[in-house]
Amino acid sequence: MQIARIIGTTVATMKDPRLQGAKLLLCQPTDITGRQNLGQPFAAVDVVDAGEGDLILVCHGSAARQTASTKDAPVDSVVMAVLDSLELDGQTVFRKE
């Protein structure tokens, strides 16, 4: 799993039939606090109705194909949770506004 922030959306009118109706989001990997960007942005299938600016948990690889919506679909990344807060060493480092 990876922490990331939603930075945008994509539109794909032509895609694999198993992805029809799927929302595709652009995700920016972040540090544990969600404040510092790390690495390159990537696209992920959204199964939890995340939105731009949300801090999320993303699953990659074969695990991304284990949700009810992505089962056996050609998916490498899936947004599987929208974070409400993050606690690190007893301190809250992120809280959704």
Second form
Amino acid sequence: MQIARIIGTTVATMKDPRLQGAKLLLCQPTDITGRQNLGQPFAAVDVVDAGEGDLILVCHGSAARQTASTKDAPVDSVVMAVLDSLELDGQTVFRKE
Amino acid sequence: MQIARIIGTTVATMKDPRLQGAKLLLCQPTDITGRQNLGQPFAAVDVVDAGEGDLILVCHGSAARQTASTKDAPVDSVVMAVLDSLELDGQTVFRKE
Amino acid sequence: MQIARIIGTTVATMKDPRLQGAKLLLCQPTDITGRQNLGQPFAAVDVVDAGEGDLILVCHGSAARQTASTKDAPVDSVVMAVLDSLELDGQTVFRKE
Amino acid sequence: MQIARIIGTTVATMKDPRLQGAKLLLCQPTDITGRQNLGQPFAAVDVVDAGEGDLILVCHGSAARQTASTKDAPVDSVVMAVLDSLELDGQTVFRKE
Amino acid sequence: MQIARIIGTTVATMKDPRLQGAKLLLCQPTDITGRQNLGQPFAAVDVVDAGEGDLILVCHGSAARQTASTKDAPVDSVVMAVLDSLELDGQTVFRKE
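Output block for the form predicted together with another copy of the chain, input the form predicted alone:
And the full complex, kicking off with our chain again.
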């Protein structure tokens, strides 16, 4: 699973019917401290009520359809966890404020 | 899901029979403002009647077969939403004209 | 789907039994004009009788098993269309000779 | 499968219900000696009781759901083996201490 | 499918039970002549009795589970063919010795 930060939202009226009601967020991949951006933002469906600024875990591929709200939908990225903290070699490198 | 712009069309007479009738568009990945191109164009099946110049969302992998018209077809990329707007930190960074 | 050119062939006597009879071609990814090579060649199963020099579309991942001849086979790339032409902003950037 | 080292742990209270009880570890991809880091860390579910510092194998994609504890869960990376040793051209390039 | 060379072996006592008996080899991606290394080595299950030094084809993703011995196992890469020769524009660029 990839570490990323919620940075924005998307609006799309014309979309596949199986995406009606899905919350599509913009996610920015980051390093494990959440401070440095890595690569390009992408869109993911949120299933854990994540908020802007949250550091989250995203899963990609067919795994993104293994939630109650994304089952059988054309979705390849889902926000499936909001991170509280990350520990590296026994040290806390990220803690949610 | 990846942000991209529709930049062209493809014609292919010899193709797998399950692709008959599929609209195969050329997509150029862009940044979240839609202004800067990122990486190489690719082809994707359109299921939302996207038009040339539209900023769209593409899903890749098995998710691309989760639409009524791509089910069971050899398709790994599908245009599943036309973007109306993108908001970043509360600011509109893209709006469809 | 990725744009590539057929550049060669492979011979492999020792292979998984489900690949018996499969035509395994060498494919070189190219840009949308078919003139500039991008990245490294790979092998793909041909299901549309593509010939050496043809510009083609390749799909990767589980989509590669969605054809009559690759079903249930250990195959992750399939040539599923031979391109006749590509149009970009209304201009033909590639036409098959 | 990718070679990586377990470098840390994650805590996430808000997560998809199918992830309850899953141990989500931070993994750093390395070269085959385990000494040089390659690319960015990611999170993976541990199913083999790996410990911090272990060199492990990770599988990505739908394969990550082929274990008793990750079946049907939104998981795209799983630690499925702890490496004891790696041999290259007949020489041991890594041995677990 | 990716072209790679078998360069070594792995030993892992602690692993998912579905991997018992699987031969996990180290593979180095190469160019189409087999002479130049490209990118990082990875581990793959061998199902065609490949030997060290062989140039082989690897398939990734769910395709890696489409063999008799990898079915339903947490495996994302499988060696499914040993290359005898590769021809490029009518010239043999690789031949097994």
